[in-house]
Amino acid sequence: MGLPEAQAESTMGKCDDLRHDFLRRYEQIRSATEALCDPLITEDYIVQSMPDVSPTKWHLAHTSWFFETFFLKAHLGGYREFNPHFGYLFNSYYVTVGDRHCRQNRGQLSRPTVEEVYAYRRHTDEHMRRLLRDLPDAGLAALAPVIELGLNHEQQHQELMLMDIKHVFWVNPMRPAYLPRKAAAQSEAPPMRWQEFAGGVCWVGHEGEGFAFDNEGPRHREFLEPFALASRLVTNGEYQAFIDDGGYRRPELWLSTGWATCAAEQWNAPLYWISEDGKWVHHTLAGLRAVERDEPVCHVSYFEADAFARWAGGRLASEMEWEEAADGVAIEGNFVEDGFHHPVVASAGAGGLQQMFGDVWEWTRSPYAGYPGYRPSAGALGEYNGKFMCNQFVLRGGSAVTPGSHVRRTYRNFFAPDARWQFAGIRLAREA
């Protein structure tokens, strides 16, 4: 027997809503990626300033490769690849999919041209629209989790593009600007307060409706001792006091590997900071400007964040503490849509925890590992998160270049402890 007529109509209606939502969001997200490229000229698209940075052209092509590989080739009958070489050139790290061009050599590719990459995107978009329109309801429902992954994957690359463009402009002695600075309200950072939490048995991880990456689950229990979190992020002025007190010259503040890295890389300040005539300036997406004392400090590694926390008499929060503290905090903040592309000063007079979302990713002291019961997704998409659970630390909360709709309380970002080009900063924690 089939479904009752009313139930069948309800099911069809839900599939229609899902189809329209996917088509709308696909168009919006793909357009947003290209809008981020509007300030660039052709030469900007092809530079790779270090192995961790990818050329903008590569990001544009790779996100199209993702849709082509995991959707069009697998689910659209009669689909023909735009270019058979692109699978090799624009695969990132999916070993089970096939061979890949060396990551550190992506900037050596003058061809395909930027124009050809945009043609590739148009080709992909045309066929993705057709797939999303024509998939039977059952097929759309089955593919829905993977479609969500594809959309969130593109949003991740929107943030990566801005991180990478900033570094590309940094290595240019002209220090060009991506966009003119958007004016923010001028104010002083409010005093740092401490908010205490009772701890105990807490639930951690994603559960229920809405998208989440596989590494955000399973939801499970953790026991937390009583703890306290600072009410706002650490500012440039507070971090400069650490510098002035010899923070980069005091090995007792640093983890052993961090101290060795600091010495080898000759760190003496956050990435993008330059001392000019006894004053600090820093490179931003709006070009060089004076370091403003009340803005959150940004572009510090885990090693630097940990050393600062020791110097300040605190520590970094665990990711479980951070998630427990963020429970009930509105997911609001300074995201890429706000157009600042830089951390802004915390609001004076606001109560509770400020800047939990947006501005800067917050380093935690938690190594990136699977939760109890974690299993990577099956197939090639299982390579998305699980295989990086080694020698990385977790960051939480999003940044000034993260899309706001991409952020969740359970979102687990992760980077190597010496990485500095991401928009990462510091929130202090301590025992209650």
The other form holds:
4 protein chains.
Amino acid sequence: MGLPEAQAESTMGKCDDLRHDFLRRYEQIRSATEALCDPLITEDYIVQSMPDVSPTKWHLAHTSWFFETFFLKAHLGGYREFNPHFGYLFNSYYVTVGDRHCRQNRGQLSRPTVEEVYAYRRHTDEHMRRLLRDLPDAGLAALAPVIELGLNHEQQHQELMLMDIKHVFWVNPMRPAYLPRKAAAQSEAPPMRWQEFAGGVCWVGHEGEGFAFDNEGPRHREFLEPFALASRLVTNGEYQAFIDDGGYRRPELWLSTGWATCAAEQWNAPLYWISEDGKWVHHTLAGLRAVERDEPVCHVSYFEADAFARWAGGRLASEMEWEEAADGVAIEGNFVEDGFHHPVVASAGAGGLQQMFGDVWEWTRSPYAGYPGYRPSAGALGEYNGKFMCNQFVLRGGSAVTPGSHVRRTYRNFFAPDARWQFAGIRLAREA
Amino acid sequence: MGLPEAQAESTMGKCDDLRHDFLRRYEQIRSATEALCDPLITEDYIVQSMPDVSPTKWHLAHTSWFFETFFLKAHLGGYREFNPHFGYLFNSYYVTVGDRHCRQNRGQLSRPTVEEVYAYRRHTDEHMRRLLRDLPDAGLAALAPVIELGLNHEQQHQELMLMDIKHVFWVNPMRPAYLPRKAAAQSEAPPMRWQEFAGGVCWVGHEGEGFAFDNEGPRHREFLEPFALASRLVTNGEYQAFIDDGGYRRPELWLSTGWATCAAEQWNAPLYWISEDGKWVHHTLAGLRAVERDEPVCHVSYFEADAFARWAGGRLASEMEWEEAADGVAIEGNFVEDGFHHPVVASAGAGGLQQMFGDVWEWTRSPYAGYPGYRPSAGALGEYNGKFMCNQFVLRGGSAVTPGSHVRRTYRNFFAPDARWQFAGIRLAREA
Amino acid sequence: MGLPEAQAESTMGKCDDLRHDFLRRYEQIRSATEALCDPLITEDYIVQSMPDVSPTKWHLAHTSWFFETFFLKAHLGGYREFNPHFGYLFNSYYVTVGDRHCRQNRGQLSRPTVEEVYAYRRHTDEHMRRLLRDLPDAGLAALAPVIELGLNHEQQHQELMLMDIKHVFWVNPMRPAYLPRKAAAQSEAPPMRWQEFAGGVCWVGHEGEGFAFDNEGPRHREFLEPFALASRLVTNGEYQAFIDDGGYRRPELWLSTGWATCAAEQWNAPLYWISEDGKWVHHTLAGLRAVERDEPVCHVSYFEADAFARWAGGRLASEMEWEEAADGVAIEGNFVEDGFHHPVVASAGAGGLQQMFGDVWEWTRSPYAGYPGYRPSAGALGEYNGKFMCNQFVLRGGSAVTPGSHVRRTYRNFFAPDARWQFAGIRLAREA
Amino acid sequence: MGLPEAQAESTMGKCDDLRHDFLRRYEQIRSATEALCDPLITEDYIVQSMPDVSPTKWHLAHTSWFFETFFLKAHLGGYREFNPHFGYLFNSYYVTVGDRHCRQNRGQLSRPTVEEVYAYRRHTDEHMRRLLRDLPDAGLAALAPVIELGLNHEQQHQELMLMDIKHVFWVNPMRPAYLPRKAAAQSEAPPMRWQEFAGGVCWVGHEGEGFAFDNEGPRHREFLEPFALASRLVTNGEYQAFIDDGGYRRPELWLSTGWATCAAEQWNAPLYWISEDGKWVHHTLAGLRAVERDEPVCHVSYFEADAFARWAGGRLASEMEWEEAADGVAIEGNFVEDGFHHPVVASAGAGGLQQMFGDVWEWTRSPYAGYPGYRPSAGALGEYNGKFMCNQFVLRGGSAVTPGSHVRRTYRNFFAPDARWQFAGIRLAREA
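Could you please show the structure of the form predicted together with another copy of the chain, as a counterpart to the form predicted on its own just displayed?
After this comes the whole thing, all chains and molecules, with the earlier chain placed first.
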């Protein structure tokens, strides 16, 4: 979002490629969204299990609303909206666009039906195809950043849909499974090593080649003191040692607000963990199963990640350190396309930093803030990122439910420090 | 519920009749429940629009759970429960029976599916039929009070289902309708007259002939001072005069807690009323339509009924006065079977008390308490009524969504004084 | 309050007596209020330990405000109010009189100082004396009911002051004592006996001779079934047996809302009880001391009184039964003037009903409602009682912190069913 | 706090000076605290007007508790604590030290009396003097960092006492004044200029010379892009233009959480501002008076500062930019000793950056986080700063109620983004 004019022009020459690429990716991403719903039955689409969660139906409709609002209504002459209620119902947080339905009441809507929502998607797709085909080259180039934003936006909701349905199944005492478990190759994690980095003046942020969200720029310099990162993610076994050592009962390990949250919510383990006959089991998208000690720990809050790191004698990385360390690391890993829908054991025998991409989002110690010189774009799309820069922490690297093509080295995910339903885990850092 | 031994024995001689009657009424009542769902689609069954509301799916399952728990598990040898989760999920408030799912989270359950819930009903029906057919005469007679309770319980939930789905449709900005409106014959209400009663020592409570809930007895004497009741219900037009006279802005008309509620909830009209361009419209089961001045006012809280009565220079009747006045009044009126699903205009030209049964439940000034000598029965079914005798007010007479066969002169409905989603209205009273 | 015109006239002939009586009682009651503050230091006057509690300073000022508002401003020509802020600050709940300071913020006021509040009292007293002396006979007679109300109002606040300071000392971990303990004569309670009453049509409510609050009338008839009352109050020992028998862990003994409250508040004993090394001690106005088994139990809510009675196989009396039973019982007992400030052991060897007056207010099973024909008076003083007739229960008989001259057989005290800081206890009843 | 061993040793040689300096500063700071209470009467010491506010009495006692706990109990042989309750009552947030009284209930304590608290201070002072005199040189040197911390801690509470008493007087409808207003020389603010800074690699954090809180180190490098700071603080007049331009009604200017807070709290101006007859007046420590257009705006939250800066086309500075810009600026300004107790108009004709120190704390855009390599000290005093590094923003420069000797260029104050009762204002920044 917010790509400068100059860049929009530079895409001009390659407009046919661009058009084909957009048409292809539009189809691919829109159908990937719906493929995620294959295991669901109608009732599953309706439920909102907590205020942060949205019903699947809402995600399906909201992503269409995004294209309808920012493309079809804005740029397709004579377009008539599918349903006059949908502008109100499926606007998430764009106050500039107009009033919207209260977020925490999304589970109160039996109508529109799931079928109507799919019809809304059909209707949107049909008109989007037409728009992408018929737009003159100049118009296409001008709209390219917004189209990219729409596609990336839909991918973000793909991840949210899996996060949310996992929670919906969790609050149900019958604990349904989304899909049967897919077996992973690895069962034993390699020992953790420290990898050192020299720091100094480093460049941080997106280069301007290809799409990035506005919060990934401007590219700028940061000074980093020497630091070291752990070679792999923290495992369940390591986290259990923290639990066994009284980690959830020792306030001196926690931030003050973290401790208050821990006490108020009666946390004693990551979200989805249950103690059964002295053993930990956890709820996954494949149902309830034993916590395996070599898998990366997942569904911890910033507060827990921070307390664990303190207990372990380390700390979390800053997001700049993480980005610097990820330089040259291939963007490969366990993504949603791999079908595990859960982090897997780090492979043995590999050198360098492992699991930097995929598996779990890695909490950093960096509060989410705008980079020097950051300006959100004008208009409604300026609300995409900037207005959330308060009381959130940055996570990096993507997870087992993130689309692989969605992740970047400069990608900045962010959540409040008490949020746990996202697939978030821990990588240790320390001064070098 | 709570019928004495003696009465159970007295049903002995007529056991064949009883058996046929039970089988017939069981079929009739169970299928009436399901017929109410005909206008719904799957999504409508899932939603809980506020803590007091239950999803339709829950009502369908809970009424089966009642028969399964108190009959099949208790009295059908070798019966296996349909699903081991259902005891937890569909127990409403019987702490004696065991733990239960938190009431306000009923809308968080996508599973069991609607289809599974209907299968649960089929399964229950099949075994209930068998039990009703095969039970020896003595057993049938002994169980008769509980069977009656199960049937009456299911009827109560029929009314709740319509109350609840009305609210579910209300919170949806698309405001779906349950069914198209059925036209009523009458359009002009007759003038209100006062009908006087001498009072004195009166008998109050159920006679012991036929079924009654335990809270309707014991029959006992009360001393009533002379009083008068209004010949018909308060109309929308009369209520609008109260609104227009500042009824919702004058604390001196309200109970102290009522005024606090009015301010906190920003009440300015009955529930479901909306002011559009200076005219009142209201949400009904037939969708949004104009408020008609001669229809009885509906969906007012006790606080509003009490404030209106004070404004009008009258008061609400006590439940004993109401019961005394209803003596000899035929149990006829606008019930659910009439298909209006809304109160209708009182007929012109009739003498005596009109609209005593059906249309709207009439708030009385009587706090809900046990009659002298009241004892809930032993065991779980003792939780049916007695434990709610606190901070509630009694309503009498049944409503447009009550099954006609469910109402009695001694019937005591009760709601908290701030509840408005039930079909409740106002009849004035005064000293004679 | 609300004495009819006729009665006001009938006082005409004895105006000199009346004047002297008022002057005498005004001095006596006003100075009794201040005498209660003797053991306090300045800091104690300021604190509000929970929303229901008012600071001592507030009580001192509010009772003056009452006289200033309803007498001096209304009837003393040329009277200038003491401080223009006080009308706002010390109006309790009279919406007709004007806006007022938020009740739960009464502890936020450091000013006016305690000294200024005493000056306010001096100022009020001086003008009240003048008014009482100089008012012509007709005026005095006309105002007599309001003067009586003002005196009785002040007495009510005397009791509230002790209730409130007890709570203020309770929340302080240093647990100060108000006064040293005064030893009581008796240490062993007589056995409990049942005393039976025939019931029938009984007269209930104030006769009209002497002062009564408006809620004590009109005098009217009630029909009572035969009943029995316990000869004395329930003791701590008896209540402890209820605790030991799991009374606080057995939902079947409790009203539904009561059980929810018990769980939410984690009640496991009466208010002010603390378990120390397996023994119960309790906070009293004389500080922390052992719970003595023969003293009446005190500081229980309606929910606890009701659960205890159910556990004991009895019930609470209705307020009409209590009033009928109290007919002919002398209004004697342990009142504030006795200086115990706590209920004492029932004397041995006495016949009839003991402890009907004084010691503890006795919870009745009667929700607080207006008697047949009840009308609050017009104007602000009509707010005194009537607007609270919702979700409260009636208590009878007065307590160890009630002025003896304040109690009547027809006196109706009332509290919400979860309130515990008033001196409330239990007398059992049953059907005869 | 947290000064390294090396530094402690380096103070060795000058122990006599140190001892005299400590004795002198101890007397000065302790008596300055009490001098702040001169205008108060007993009642003012007791009140807690909101959870963030503490009663004056509590501040007086807590600062003594700090010395008693970390010096006397720890290092004065045979010391007996003044009152065994005080450890519980006056521990603020040191979980390592033990349980403590609930923060939000500090206003519920009438005892200990104000007099007893002063006695506690006398007792502490006497023993502290003895300890400071008698401690051997090596011990004194070892304790020096903790003594410094105790003195700085007491100074922080001096500022808190004025912030808090201002709020206590604010919630009182009588709005008392703390002291009469002291007239300021200046009445017209000079125009705002931009002062540019080159940025690059800059050193940030305390040098290690003299005392600093642990959160001011370690000194480290940061890379800053070129930036500019406004020459003076934002004035009331400038802020009023923001209000008049709909600043409080335009969500696009606000952070998302900020807007939610603004709506929920119904903010329409800074804290303490009241609109009277179309003019703004505000509550100050000198009572209610007109808002003067050239005085710096004060009592705005981070949310308001951020929204104002966005509206003005600028932004807030980062704390590193602020610190870099303050290099070489003399630590002079309007501090508590100046007796204004309110920010004053910037002087005309001065060059460079004005008002960097004193007047108001300046919100920065920097979330409060540990510097690279930051480690809190071991033990209870490690709780002083580190555990609050979450969901707070840094403020720089001191205010009109800060002791002048307490401020440093590297000083990091911090508050939650919605806090407004501290003396906080705005300086604009932008990219250069």
